[in-house]
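A single chain comes next, written as structure tokens; it is the form predicted on its own.
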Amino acid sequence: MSKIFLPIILLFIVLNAGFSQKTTHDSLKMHWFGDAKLGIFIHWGIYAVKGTDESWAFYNKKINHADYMAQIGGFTAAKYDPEYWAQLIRESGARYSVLTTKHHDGVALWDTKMNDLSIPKKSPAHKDVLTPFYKALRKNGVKCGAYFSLIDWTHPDYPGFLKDSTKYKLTEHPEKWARFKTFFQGQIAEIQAQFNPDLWWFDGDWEHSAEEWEAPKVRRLILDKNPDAILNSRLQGYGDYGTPEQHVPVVRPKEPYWELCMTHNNNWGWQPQDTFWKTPYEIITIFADAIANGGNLLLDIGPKADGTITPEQVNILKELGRWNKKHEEAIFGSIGGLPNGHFYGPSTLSKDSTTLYLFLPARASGPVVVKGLDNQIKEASVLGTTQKLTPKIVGKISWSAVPGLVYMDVPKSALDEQMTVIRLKLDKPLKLYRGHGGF
């Protein structure tokens, strides 16, 4: 061996030892993650009773900590219809959900012994609203995930909001935040032991460092039993996959796996005075430009406190589903497209990379066009229909290597009212010409 490469090597290897202390990237764990790019997330709790914002509404003032908590007595899930949920879930085309376990006001939607601040011992519900959504998820082919706030702005052992005066040095007062590990670390192990989630959804950990969290023997509680359970990277970077939130990545992400985190409006939680709907279209759009970048795209919806899911939310959800059951095949289970400059539009490729699948934005007709393919085209067809199209090279040289442009025209007849995706397949894997041109 070289002696050039042999350090390398060896500083690789080391490198990547440490890297794995923290973030596990396991191929087999991380396979249906992968394949799955969609993901609905439920943020749902107290805060629906008046439609404030989930705990930031007493921690930034809008409502005191007293008349917030109070909405406690307003939670009936009255018209809480599980199996509804996650067929809805499951006709959206998505592959797992995520619900709010507990936000940071500290209120547990399951039946938690570490104390008595829960949806079943004290509001009208009376009944632990969890198990039965887990149980029809799975019934329904849908994995689970579990949103678990580490912070808890209620519990008296916590050290108070960021801008609350009695806000305490953990040094000050080690017992405190040693009960306060106790509980949240038992809640975690409640949840680990009577739902086994798939995925675990962690927020809050902004607050404390990796060590002050026990950041690692949270994650070995959880592996312990279940070792295929995937964790965000919400743990003071030892998850598995990172959680950009709202902002839709212009640049593709360096992580090897990723989900954009969307409302469907401008808030988690049901808010009646919020109707800034995102429309299907736009809701698609973004999906094509999350999965075309190699993520996922976890998407919210805020049921109203007796458990219905607005009108509005149903339909986005059953037309991305019609969407996505049209073209399923450009979408779950593929992989990251063309990069930029080679087609105007999101793309995936097959995991062969022999079939290149193109979305076509706003409901463009053509001529498409996409550069620098380096490859022969044996067929192209627009999606979920039978239309072929006729591609035509313009600018191949004969006596040149650099490939021509490739441009399509597809009928108006053929495109789909949301976006439209075209199948090309290919002679070979995926080769792409990324010259400067010239001889």
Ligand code: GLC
Contents of the next structure:
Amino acid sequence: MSKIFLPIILLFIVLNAGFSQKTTHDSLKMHWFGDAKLGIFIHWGIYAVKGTDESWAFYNKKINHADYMAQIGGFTAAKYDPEYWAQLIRESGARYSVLTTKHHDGVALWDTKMNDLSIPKKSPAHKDVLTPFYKALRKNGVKCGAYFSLIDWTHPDYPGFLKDSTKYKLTEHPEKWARFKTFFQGQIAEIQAQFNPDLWWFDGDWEHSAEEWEAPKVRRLILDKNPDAILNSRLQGYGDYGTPEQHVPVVRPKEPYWELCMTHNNNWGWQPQDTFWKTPYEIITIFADAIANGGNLLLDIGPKADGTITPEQVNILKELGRWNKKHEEAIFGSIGGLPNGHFYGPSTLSKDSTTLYLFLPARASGPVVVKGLDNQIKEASVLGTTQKLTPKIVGKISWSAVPGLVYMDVPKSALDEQMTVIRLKLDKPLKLYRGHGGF
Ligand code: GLC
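Same protein, the form predicted in complex with this ligand this time rather than the form predicted on its own?
Up next: the whole complex, starting with the chain shown before.
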């Protein structure tokens, strides 16, 4: 081997080893997230004082900036009970929770040293509300997520401000942008050092490019301190999982990991006039849809400025918790289920794919049907009950390899008040017939 090639080959081996090590670690660290299925998002900030849109209220000129910011004087957190919040989240079945550490309005919920715009320094609450919450989450076995807005419309060095005006052009004042980068990256470093989040939920990346945010540097800043941290995708391509917002995917997303974030009603933060609550049935069926397609649901609640969570939100979390507990094995630790066309509803599989879980849509009692299941069913039952089912195989022709249809009657007495789950134990890992009906 020539003297020139040897170092090049060695360098190639070293680089490749480094790369595969990184990808292995990056995929290993995602395991808990893939199994977690449900997270609770919390939008809590000064916008809850008047019940206005979080940050967008002044950006969209529904209220002027000064009036919007004056809300900080009403943020008391007087009835804030982080232990109760954490227990409620645990009770809902969620495995992680993401709280807004700072929204686009720039108000930090922790005692930032990078400026003085924070709940501890400027509000009557006079305290860091993040520390006790993360402590309570960890105590209750719930992973900690930090929402962080890259956008900071109030900061004098941040260019963006209102929908039709900006403070300056980046090209004209690079020194301001340089100062802002030091500022926001400093805040990220603070959150990392103080709370060591399991998950970072960035927002607002759309206002600047990866280069402008220094996205690779931001990613490194976090992973150097905690290589297990998971980053959502709103970091201009430098995140770990997909983040569809409000819209339930119809086609299974391509990313191996994704999370649908969605509001309980129509707004992220508390707004008294918004009583358009999704029902437990709607939330549960949306959740089932997400996990059937291999994703998670990050369901949002918006506490009031005094820290109370309204009864409607509490009820939904509790009902979700009841349903999750009963159907635990079909949800947590499962993987996405059947492709479209085999069953008219969501489904999941055990990780070894020898157990299939069918989520009955539209409160159906039977007979339900599964198509193209090329397995023997060892046992069919209604999950969380003692009810066994007797599958009837219809249309199996002796001389054809095409499997018959599986029909099952589900007695009304065994139905769940929200969504019933049928468990099919299979003879071997799932095998599907995907043909066009020919033999
Ligand atoms: C959007 C909004 C923001 C909200 C977030 C949650 O990005 O800008 O207000 O916090 O969605 O997903």
